[in-house]
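Quick heads-up: it's one chain on its own, the form predicted on its own, in structure tokens.
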Amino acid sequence: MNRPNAYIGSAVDRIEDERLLTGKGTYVGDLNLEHLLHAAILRSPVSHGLIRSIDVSAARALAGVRAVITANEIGDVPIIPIRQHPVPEGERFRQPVIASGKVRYVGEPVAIVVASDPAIAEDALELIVLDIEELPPLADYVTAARNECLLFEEAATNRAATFRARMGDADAAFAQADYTRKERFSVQRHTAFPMETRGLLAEWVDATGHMTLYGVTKVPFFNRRVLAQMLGIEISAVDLIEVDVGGGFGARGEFYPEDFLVPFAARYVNGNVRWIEDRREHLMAMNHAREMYAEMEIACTKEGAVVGIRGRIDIDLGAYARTNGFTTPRNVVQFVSGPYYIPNLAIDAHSFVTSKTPTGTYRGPGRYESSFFCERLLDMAATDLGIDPAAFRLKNLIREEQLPRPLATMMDLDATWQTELDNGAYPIVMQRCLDEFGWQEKIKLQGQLIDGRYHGVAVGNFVEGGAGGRSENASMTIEDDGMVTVAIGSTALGQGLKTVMSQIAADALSLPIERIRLLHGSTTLLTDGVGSFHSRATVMGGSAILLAAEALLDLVRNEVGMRLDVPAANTSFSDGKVEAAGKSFALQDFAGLSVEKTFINTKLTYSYGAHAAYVAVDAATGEVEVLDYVTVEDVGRVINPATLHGQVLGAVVQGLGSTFLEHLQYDENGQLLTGSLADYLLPTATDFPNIRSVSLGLRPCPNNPLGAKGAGEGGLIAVGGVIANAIASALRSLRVQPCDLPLSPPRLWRLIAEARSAEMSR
């Protein structure tokens, strides 16, 4: 077969963009339905309590409200299920639907209103009163761990669940050890913030009993199914239709008590209902993420050989497991040696319920705290023992012939669980990024004064897991038209997925691009399908796509045989031709001919890099302002160079505003503080103007067909040990070493402050 094409490898500009640039694009908010009515949650104001009563009669009474649903209505509250990583410990603490006999945690929902306007629906929650005993807040781990006060009385416990990586003998490891270092770390709570806030328009059909629900994403076949299990009602009298979404990064698209609310409230009231956050919802009622705190250790030889890390991390779970909320500590534990060849690991994670939103996956879940304990802890080391930071590094990366190296084995758990690095150039990549940064010259900095500020730089490698779930859907049609219609299971999350599988399509199918009609994330489209997460869309979905088109040019070759009685293997296609025994057809000629292919892979990707940062340090104010920044990244095959970069540095970006801004914080009684934009930080196009990216495709993949790896979030993993080493560097004659996240002025600042005071003492 003939293969003209060369959408793969080209930086083809995004399909997606000119509709969504001249106001095309369609959000929940722009969907109008007939009758539509509005719906408004009424969330705890408590964090930890009982509910006496709630008392609805006068919201029931405002005019234009049709309904006002508590768990009374409801019944039997549904539960919602635990989609990645269950563990049978966790069981105990996932969520209901809506508050029943008890909140725990501020935002949880209690009530919600269903009027034929927004602003009734918002006046009449003014109108319930909601009568709450108060139980004492779990307000920290700590707090939680010592189990005084229980958030799930019949648990008995605090902890919900532990998970343990071992790799060899590492108790062994430091008692012969050269050296050894102990540190205590912690990464801030801080969440994904994407530009549109949830939303969600359930429309309820009482004549058929059909339920759509308009507005999900990333998971929108497993959502269906849960949806449609709580509903008691058939899969099939339920479909989940994704718009345009103003992105997701792991957060966004899961499970939540609002995607059972919402349709609920629509077959309860027998019409059509939406309900859109506000900015405050989303800051107290989306998963957060990342708040852990980590008691480290690291063991080496005197010439600078990592043996082993051992150490215990405990996690701030929030008030219950939600559906992906045993992803993070899964992933942190696992990760803790990233790209490093280190023999000997022990690392216990612990997750604590307690009275906070819950927590969930933000992009690069895990992997972005477990690579600031390792590459603050390695570069403790290297200063100790008098060698350079990135000698250190090149001297501890797994070499090529190392590879595939399994990583940690997780206690206690099942096969699904374990996972090896597949291939890389890891010491080749660093290199190249040590190149594109000038180390050598820069590293002269290191520590000076220099018009007033202290300048550092500092140099990380990360590995970023991709193409995880199993399995992906994708099926081609030919039209009368002579384009293609593709369907996949994947979904679009601002991540260029159109273009993208466009791009993989038309080379597949010896087509122009333009001839290519894609089609996403649906479940009125496919049989079945996935999703979007864990970097998997490209691999999953256009390995997908490469079976599909395969099995529709075989049905092509096979009805150009019969009717021209030759071989169909005598076939061959070019820009949409089909050429055999000297005769041409149209491929509109075969108009009708459908596939569908499911593409199947139990071993994940990895893409793998390095970073490079240089920053300056004012001492007397705390700021710092990151004078140049570099990632170099291998992902096997590249699909679009364009696409990529614009991912990598968004999630370099990203990472910054983890590492500086970002921060959800809690009083003692567990009321959020940081409930808008003018508390919660975050960063801006001119923050950050200094990011220099390189992506290569150094090694394919060998475990799919395209030879791609994942590659949406490695821009954003190894950004908070970088940063931190940077900044202690700039700060050695200070003494500091900054171990705790957010490094925001005032922290910096206070750790300057408390380093000059006890040089003072000595």
Partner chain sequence: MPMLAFRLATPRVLVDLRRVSGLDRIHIGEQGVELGAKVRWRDIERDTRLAVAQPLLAEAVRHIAHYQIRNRGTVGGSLAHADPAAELPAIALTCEAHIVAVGPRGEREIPAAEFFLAPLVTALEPDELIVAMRLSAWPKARRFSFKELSRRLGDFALAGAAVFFDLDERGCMRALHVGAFGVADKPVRLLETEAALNGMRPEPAAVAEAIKLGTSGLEMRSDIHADADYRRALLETLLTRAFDEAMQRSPS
Contents of the next structure:
Amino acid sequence: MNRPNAYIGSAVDRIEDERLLTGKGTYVGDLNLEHLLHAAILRSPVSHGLIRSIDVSAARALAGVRAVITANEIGDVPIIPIRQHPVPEGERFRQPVIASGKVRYVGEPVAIVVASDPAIAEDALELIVLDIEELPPLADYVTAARNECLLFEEAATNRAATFRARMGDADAAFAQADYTRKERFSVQRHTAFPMETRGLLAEWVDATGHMTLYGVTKVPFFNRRVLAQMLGIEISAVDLIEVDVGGGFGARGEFYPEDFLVPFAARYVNGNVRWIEDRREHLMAMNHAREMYAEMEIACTKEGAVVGIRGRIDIDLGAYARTNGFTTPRNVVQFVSGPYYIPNLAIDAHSFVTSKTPTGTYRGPGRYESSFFCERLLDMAATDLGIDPAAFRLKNLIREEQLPRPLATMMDLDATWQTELDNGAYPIVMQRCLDEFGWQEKIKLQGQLIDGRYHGVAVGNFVEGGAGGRSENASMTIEDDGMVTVAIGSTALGQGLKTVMSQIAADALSLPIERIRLLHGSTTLLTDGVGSFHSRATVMGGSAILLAAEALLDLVRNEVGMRLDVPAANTSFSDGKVEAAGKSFALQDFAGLSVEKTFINTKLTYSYGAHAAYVAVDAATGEVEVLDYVTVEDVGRVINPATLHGQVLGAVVQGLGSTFLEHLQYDENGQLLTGSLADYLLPTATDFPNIRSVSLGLRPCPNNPLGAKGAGEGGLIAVGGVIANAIASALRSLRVQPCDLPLSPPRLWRLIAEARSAEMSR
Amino acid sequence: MPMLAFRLATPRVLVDLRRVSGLDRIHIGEQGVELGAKVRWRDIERDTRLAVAQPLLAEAVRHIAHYQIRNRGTVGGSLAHADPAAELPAIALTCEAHIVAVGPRGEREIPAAEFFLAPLVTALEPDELIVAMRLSAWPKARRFSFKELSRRLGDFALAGAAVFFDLDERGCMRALHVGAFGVADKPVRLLETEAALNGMRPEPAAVAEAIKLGTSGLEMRSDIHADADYRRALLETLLTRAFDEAMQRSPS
Amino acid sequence: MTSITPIINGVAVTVEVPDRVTLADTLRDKLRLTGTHVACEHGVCGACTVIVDGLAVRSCLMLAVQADGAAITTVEGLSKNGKLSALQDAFRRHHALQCGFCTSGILTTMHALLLEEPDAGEHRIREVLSGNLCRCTGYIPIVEAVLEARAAYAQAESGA
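Take the protein just shown as the form predicted on its own and give its structure as the form predicted in complex with its partner chain.
In what comes next, the whole complex appears, and the chain from above leads the way.
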């Protein structure tokens, strides 16, 4: 495009970077206020028990301690609401902001100390005497499902909720199918793990009765409503401020117990209180994710058409249903078919409460897991039927003319739970992935032993839901200095939001990007807003910006029309100049004009794509090397190819971490065994160097003015299934079928050893 | 320091040896190599003489932790910490190093075989300080190999093996030393393996049998990262590969 | 309390510190150099890396009292006269950061490496980088940026 200020589609440098690269970023731990007090939180050391007593006298007496707060001091303990996908049966399992009477996981807040110094606050924690009568731990869902011991007596069950998804008539399809196969799968508990731990700074001004909370992100407007209600003050008396955020990935920014405790403590001591989570706390307090066990069955015709998938998934929810605790259970049943045309589906997911850290979303929630189940079944079926796994998939992908196509129906739930795949050229993108990967050549290596290692390949497809959460707000104001201030309700968790949104705004206003002052995330900026989750920020915030820009330019047109007495329609905008009837104005001539607009959209976007992997397996040690990993995706419309590329690469490596390394392990008493970074293994720079990705804007989304689709999670979604299939491909001579994640060397070694001994006894 | 950060250790006094002089010397002589207690991993890594004078040590050190830690971690610190999965204690034991300690009663040399007692427990008295580690001279033609497998680069090993031997004119192994780490509660020498193979040619079948003999008596460690069965199999694999590599590697 | 005088980014600073406080916390809280980040406090993640007497070290594993008299470079000391250094500029052009939280520690680590080894290859860069955790980028753009920045260090070394 030759028009000036066309920014959409170009890899502009990130506006965020200069500050961050010079150490000038301001994360919540970097904020400093006068008379700042520091909080530390006492957490339950046992997984399930009755609190007999909490003796805080010695802690209170320690010099420097300003307050020790327990459920007693709070009185009527507020319960945290479910933000996403609430179901009536799940309400019974919501989390109180502090344990009162009972503790249900190791890490549950029991008391909060406020002191003049963070080290003194920690010293005080050691002086609190906690007497807990231990109850039987519910360290796994199997124990919980027996209901012999209840985490919530009043609920009379440990089953928190059941989600059922249906399409067609699965049982009939299975009864008539040429081929069926049933397998068990599991995905291990792990977590989002942003590099910055959580932190909050609460500023209470007694004179005005106003609470300001810094360090929030993701959904500040929702959290403000919750906090105001819990504190018993007007919404207008509460502001939530977003500063720099060190990563979120679904877990940060939800309303956690601390989001009440820290502001409550500030009001209690009538001061300013900061709490910065330490890493051990983080691993036991922030949302865990993904732990589930599935029994899944596939049915096909002998020609290789998949006619049905059915199954049951048991989910270890952890101790409470948190704000987004039911998002994963819902997604995992609805998304099993992914981009494939599978006419008959019947999937049930049961969530059980256990005495472990509660779970929530992590990038690609329920989609990573369901993709793992589905892609594994597809490869097993293809192998059993003697069909090339790529050809098998191409045959079963939804064709372009079959779109839009609804996903399986969520049973007994209203229309807001239903969704349909929008548009796309699924087979074309998969073929592109095969070509980029060099499938024809690499498939020849499948199962071969080369230099002592078995080589294998696999390909898989995914869809990624985006643009959830109905609405987003954006405002625009023309300033005296010729800048346009743009404020959006979307929040920035490190994804380059400011850059992407500035591109859209500059493009829409035909202004140089330097003249956009972009603000985001804080409740002070707009009358309302939603935030960033479900790959929604670009689509929803970006579309809101387009609406606002249009409205702002209309205001300018009207103003021009009035000043010149010409029809408003004849006004043109280019590069900060406004021209009409031969007259030219500068944009700042209209300083003070301001609009706020809300973009509403109930239809989700579905970007999609394919992944291919080439691996080598050392059968003696169980070590796997990823020799090549290729992703190709279509995101409808690319706003900034460089930030998008970064999102995909980062997501793939997170997915590889999920598949090979990351595992939150508990012992039978519900004690977390992986409370440090020496035991919780994140991918490092030497682990996965060979990743390539291609992002396309092939089929613009029909459901929003930008044509964009949510992106950023797709790089992760298919990784588990594709890697497990590549390993199965490598070890095909041994008939090894990896069905349980993570694929650690000891686990693979055992599978290989078992396969070999089965071979011997055959 | 991590122990302090986790509030697992709360010492009343911490002494930084930074300003104590003379402990950071690498001495290479006819009798062997002496590493001062304050010699850091980066010093060993960057000392090209050590690649010849103690090639097994030099190779093992490359596996230790990460860049920033190698800039600070020391010989004395690693020996005193005595982690069963750490590389240096394993090298000390396999190479029959002596650990030099000083205390109010003067200086003493402790053979590595008597030094490592249990996880994080050594023969060092509370009032003693490690000042050096001594390694005997390394014949130029000596064959060696160092193998370990960790989940990620720089992590503690799930299992590791150090092997060296001299070949006599008939192609038989002499002075065979076989060490293992990460598998038990302290680094171990596989004396049965050594006894079975010393004086023998490194034929694969004999080596395999001797490895089994050496590992069968070991009480294998089991933890969240790997169970005992895996560690046993892994150690056998690493030892087999170590013998192979030692044979294939042409001596400098 | 002990009085220490480290030389921080070229300037000698005297500060009173409690004995139990780490160098990382002192830089951040006492000296308000908040570019040094703390993300694990047990010496694994590398976010708090600073350069002490020419060597990249984890400032959460060092007590402030140990830094008396030491020359310390933090991320704030990498750019001169308000201009991004060659390394920082390469990071920006390669989108080698997203949330930026790990970035300070990666910059200091790579700066120390390239000062000593301006010819470091991809393998060596990855090996050294493995001591720093990044959750956003997948490391690939970081490696690309560091590879590109090498030229500036080689030039500086040869005095050109």
